[in-house]
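First, one chain by itself: the form predicted on its own, in structure tokens.
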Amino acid sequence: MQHEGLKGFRDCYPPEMAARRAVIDTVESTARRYGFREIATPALERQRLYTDKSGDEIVEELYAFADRGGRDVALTPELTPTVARMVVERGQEFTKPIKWFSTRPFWRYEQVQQGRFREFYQTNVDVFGSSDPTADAEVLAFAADALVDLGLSADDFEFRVSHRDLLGGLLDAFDADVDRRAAVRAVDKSAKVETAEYHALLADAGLSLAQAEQFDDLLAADDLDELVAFGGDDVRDAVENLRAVLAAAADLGVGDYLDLSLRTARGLDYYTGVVFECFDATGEVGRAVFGGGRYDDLIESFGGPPTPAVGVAPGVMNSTLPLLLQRAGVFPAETVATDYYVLQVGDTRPTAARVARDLRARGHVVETDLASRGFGAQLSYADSINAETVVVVGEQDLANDEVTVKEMASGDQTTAPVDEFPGDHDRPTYGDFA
């Protein structure tokens, strides 16, 4: 009987799993260079984590169920609940600011559509203990910084940045009893829907048609003056701080990247101020590819002092970033490559075993013959395996002390003495030898 996968849940083979390294390795060693330090966490977490900000009917997006113990726990949608929880437990233990970044996958029973599945991977990169503009700053240019390091450039992407707090100070400037967080998560859904549902959605969290028609021209606006002028001090403290941060990251080189887009809002609750998402440039890939922002609040909701926190989340597997990384042509080749193929033939092991381990030694990727197969069906599986060096230890090249040392990409190939391979040449090749 055959089983088939689940919905939403993809199998990645070497040569799929080898351009998607390849993306992952980008991403955490542009985070690295910024000081962030990597952490693991747990991939099942208590549901009221989830529940007790959202609400019990976040459970219906969630894989939850009850342990063997009775607990009611779920596999983690997201990982900002999580850091808080550690931030709490352990945060007086490290200097401020901590920095930290991990890549794993999350789970949401969602609607499975391009980009979008079950089982996905983000890195995260979070900076917990600053409220100073240039932490946000830092982490669009972190996220910047990943993108160009995958081979993008200004022309493939735009950050699009908004406030929370802008929004919320200009939703109560209005003369109306106003749900702010229904009118946010109104803002955030603007770009999926016609503009008429987009306003009854302003109306229904409170604010009259007209209203909503006013708050969505101001917002159109992107006019940063005239939201002052009508939102007042709680507006002019947010315009501040964005001005603050878009400057900080202009003068960390990312400026180019950034965009004042009002209607970014970002649905999740817990968002305090600065918001960004990053989108294609050239709108072929139609969602968000990821987001970010800051969350003042969540450390202290979950019991810990008043800690500010600002971060972001690249998916960096099974998500809209590949789509990106695709349409722009730099998605990495899908295949696997083989340093060295060590070919034995004969009662060469001893030999080719010292040849090998050599090799290994030196960071190479070596692969040898583990199905006891005739020279012929070795050389075409060190073909199939892409390697570039076939490195030939029979019995009579060893009865010559040399080896034969094969270039696969042209078939050239020359010998080299057995002892003398690899000998003092940290990457040997034809070349070597010839």
Second form
Protein chains: 2
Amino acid sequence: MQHEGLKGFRDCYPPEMAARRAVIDTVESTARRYGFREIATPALERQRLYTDKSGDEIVEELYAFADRGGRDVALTPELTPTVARMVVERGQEFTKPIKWFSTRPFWRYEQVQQGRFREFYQTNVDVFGSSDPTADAEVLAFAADALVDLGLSADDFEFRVSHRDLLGGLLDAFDADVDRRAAVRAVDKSAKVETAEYHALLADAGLSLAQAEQFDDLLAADDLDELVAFGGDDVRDAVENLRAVLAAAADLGVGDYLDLSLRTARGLDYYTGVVFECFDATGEVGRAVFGGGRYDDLIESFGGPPTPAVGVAPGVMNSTLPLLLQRAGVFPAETVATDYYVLQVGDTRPTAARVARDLRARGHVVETDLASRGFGAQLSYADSINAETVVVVGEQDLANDEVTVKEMASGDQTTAPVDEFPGDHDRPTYGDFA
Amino acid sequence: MQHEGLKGFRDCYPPEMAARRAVIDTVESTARRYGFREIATPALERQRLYTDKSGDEIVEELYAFADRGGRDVALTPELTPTVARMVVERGQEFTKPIKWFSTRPFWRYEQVQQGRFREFYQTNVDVFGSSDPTADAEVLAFAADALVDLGLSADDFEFRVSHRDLLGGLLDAFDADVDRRAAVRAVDKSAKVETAEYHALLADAGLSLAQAEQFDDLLAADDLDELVAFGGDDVRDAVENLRAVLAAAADLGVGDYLDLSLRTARGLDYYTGVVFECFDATGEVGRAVFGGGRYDDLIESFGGPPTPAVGVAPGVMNSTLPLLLQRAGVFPAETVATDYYVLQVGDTRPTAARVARDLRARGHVVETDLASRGFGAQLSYADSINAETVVVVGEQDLANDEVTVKEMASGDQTTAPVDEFPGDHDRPTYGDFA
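Right, the form predicted on its own is done; let's see the coordinates for the form predicted in complex with a further copy of the same chain.
Following is the full complex, with the preceding chain placed first.
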């Protein structure tokens, strides 16, 4: 019987996967150059790793179930709680700051839409053990450099940067009993809903309508001095911290990619300081591409020592980032590449296999006949895998102690002594023998 | 509150992960050189992808549950059913043979023991669309070469090779009503149970005790001519195919790693032709390291066109292969590597950040101060991450338009003009300026 895959899950076939792999390799290469170290983490965690912080309603968005041992478990919807758990368990063995990265899939039971799947891949990058603005700046610099390494420019993307304590400090400055978490969520939704609904959400959080309007005006102005004048010491500290992060990021060479944007809140509850979201600068991709920020309380709340933390998680596959790369025309080519096809004609397998083996030992991508096919079928296959050079090992060639070397782009071909193929050549081509 | 990970699941921290990554990179590099193309596949499938072939009892070994849409789903316990599904869905778009690989975790609800976890990583390598013995040989050659690339030799490992139709043909040659699947499972268990229990399992499958003993003697002798004499045409064909595969593998240069071993059966139901398992040649690691074989009927049984297939799946993490590499003393170093630490003293961040940026742009792994720490604490951190070179950017240095370049292994240091660091140097070190 025929089977089908699950909705929201994608099979990724080779020509497309080559492009996805190029994106992942680029992002990971940037992370490695910044000195982030790779970790690997489980796909399953106990459900309470999520419900403790976010309440039982979070389970509705998870792939959650009881395992055969009766444990309530969930497929990990994000990495942050897992790495926080790991820092609690063994963080004391590492000199601070701890800098980790990993690329892997996550799972959420969500409505499927363009660029949003139930299984998606992120490269998570985190710094643990530093509250210094330089740490926030390094995370921003990594993220911006990764996008530049992918081929994007300042015309293509922007990071909208804000600070959680700015929102909190402003809310405290109002004479009102405000549910801070609800207000932050309202701000997070402000770009996605009508102004009236946004103000109603703020009212639900405890602000009067007039206060909600004033609050929103303050955020919309993006004027830090005005905020300090309105708010108290918390606002002053937050503004100072935010300015220090922006200055450090400018020293790291990524100032051009950053914009102050106080309406940026990030939906997750655990953020405590600077938060940011990456957007398509042209607005064509409407949703946030990815985001990150500081979460200084999470590790302590998991039973660890006070451990400040800041991180970011670009979605590298089944996510919004590929849409941005495609919009900007820099998504990598969806194509397979092959250095050599060794074409065998007649009873020449020992030599053909030796040639293939020697070329592979030099690091090249080499295919040979696996189906006892004729000359034409093999040449057609070599073309289908974009072979750069075809080495024909025919009975007639071998009778002359030769092989035929064919450059596929031009169709030009010549002969080469079989002993010199590859012989001393590291990457022998038509040009070496013509 | 404190959280703990699940039993049978492992957190992998950086120094260990560096070694695991080296293993995965080596195996994938070998696969790429053979012309296998990367794919990505879902972590979840519908349960019936497994129960159709293996019966409902397989669910007991799976992480299986109903998702929020009421679908019976399972965490993928292996890749083969998924790639077979993918070949059915879109295989006709690809020129045959199709050659795919991927590295990812799988999950089984099993008893946890040394080298066996509930979450484990495999690199799956498969050829679709060729029944030629060269295809089986290429899969064997890839697997052997991957182990050699990992540093193992013919003294360290052996592939025990057999053929499913040999077992089937022999069983048919007995005058008995034999449950072939049960008999194959008995053979698969023969090395793990007492002889009496093994013979009892064969008796359960329908052989008399005398037949069971004769069957086992025939398998133990590893004499293909004797088998042909005893069995019929099926046995003759299977022997011919097995010999052709071994000859093709010898042409590919991996004959030394292969041993005929007719008691090798592989537990999975879908195998149809050559099957093999890799073992520690010293016997110290007692379990099979990994295995593979031909499964010519699976894709057709999933509703696709007749499509022969052969594959192998080395376990690259949380599996037996690392135990073999450790036993042989070739498991990669569990250590982190850092090219440069840029040490900032005083108010020198713009220059220190510029130096770090320039070194990263040249591809190096570079860390800098993220915690406003003093000279000694930074040097100690640089040592903890095994920095090769420390570049001191101090206020006094900069007053002389210099930086200090310190070689960490020797402790030697010298000064370099700040404009020449890195300047035209691709990888500037102490030696360039001393």
